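This document starts with one chain, in the form predicted on its own, laid out as structure tokens.
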Amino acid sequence: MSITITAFEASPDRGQGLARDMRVRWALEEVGQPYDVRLVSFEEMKQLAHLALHPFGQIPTYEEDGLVLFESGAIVFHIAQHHAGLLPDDAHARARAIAWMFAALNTVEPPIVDLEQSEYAEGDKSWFEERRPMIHDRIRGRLDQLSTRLGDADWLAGGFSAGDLLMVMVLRRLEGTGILQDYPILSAYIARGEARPAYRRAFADQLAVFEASR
């Protein structure tokens, strides 16, 4: 049975490759696995058929041979476990790469998402201008630590891994905020990820969906 993932019929990121299906697309491209994409509208995401796949009514979902998964991190982990190319063979190196997957989603991403959500959910509140610097400080604290750890290495745990894939995608969410310009090491890291052929194929496919919806 072929792999099928779900993605936005009309992505709110306007083709920038920030929607979370991009993480799964990139992972599948890295390991050379073909897949189909089923596009869903915001209305369809809240209907029972989609909720049976994703209990929170979001994207992406992953279906293969009777297996249904949700949450982009879990899907990328599954792909990495079952196909060569995203996790090292050595047990210790593999564990370190997996640790970076968790770090990307649990440590680095939350304040970045908080910044995104606060801009449109709280931007009109009288106290927003006081809160925003605190969010920026939380983000910069994590970026300081990440930049120091990466140093002059190309990737976080030896060769490119699923940890880097998720970390690059998380950091890309800061594009347009002006924060990344203070972190040349991380900007170069993102650029290395974006230069990978698998990333470019995944980005082109995601962008094509947006272009078709215009």
Ligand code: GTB
Second form
Amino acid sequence: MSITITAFEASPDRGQGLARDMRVRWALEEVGQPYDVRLVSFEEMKQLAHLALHPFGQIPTYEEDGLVLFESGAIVFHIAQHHAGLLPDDAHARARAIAWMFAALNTVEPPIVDLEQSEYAEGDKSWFEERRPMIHDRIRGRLDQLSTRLGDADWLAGGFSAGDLLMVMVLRRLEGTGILQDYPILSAYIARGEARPAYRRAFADQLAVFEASR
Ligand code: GTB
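Form predicted on its own done; form predicted together with the named molecule now:
Complete assembly follows, chain above in first position.
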């Protein structure tokens, strides 16, 4: 079985590990699956060969023995379903961990993406300064709730799971906004994720892509 994923040839984040291939790399490292990476340019992502893999012309994609997947959440879920290490065996515990995967992508990530997009797509609009505090409030509302739920636990649903992997990656998108400094519980949670050997290997591999392109 051979796995190939796609990633940015030149990630705009300059190797900070914020592009969504990082989630897939981390998941594959957690379960000990080797993989190849095909780097694609922005131009290549919009061409037919890549659109056949990804209908929206984005990264990451995942290819494995004739199976082609897109959407980082679906890819991480596929990896977690087929390899031990990212979801518990107990049916209820597994369902709870999967709920956190959805929570990361459907409940916590949308206002964070909204903030990012507003900064580069709406920065020149007259209403930008008026709208931004509202997005910040929505993000903080979710972080307050998440922080309360996590409390003094290490992970969201018992042991480390794919739910934590996605949640840590989503929260990392707030680095540099100044918001996380008000959330010590979540900052420590992110640090625990980043300290995992699998995370560090994945991060180093995507950073090496940036370093090689300099
Ligand atoms: N819902 C999809 C998924 O989860 O897989 C979203 C995929 C997606 O947004 N892919 C982005 C992409 O291909 C890269 S990750 N964009 C190119 C395009 O749409 O043309 C998003 C991303 C990009 C850059 C940074 N950064 O520089 O910090 C962070 C995140």
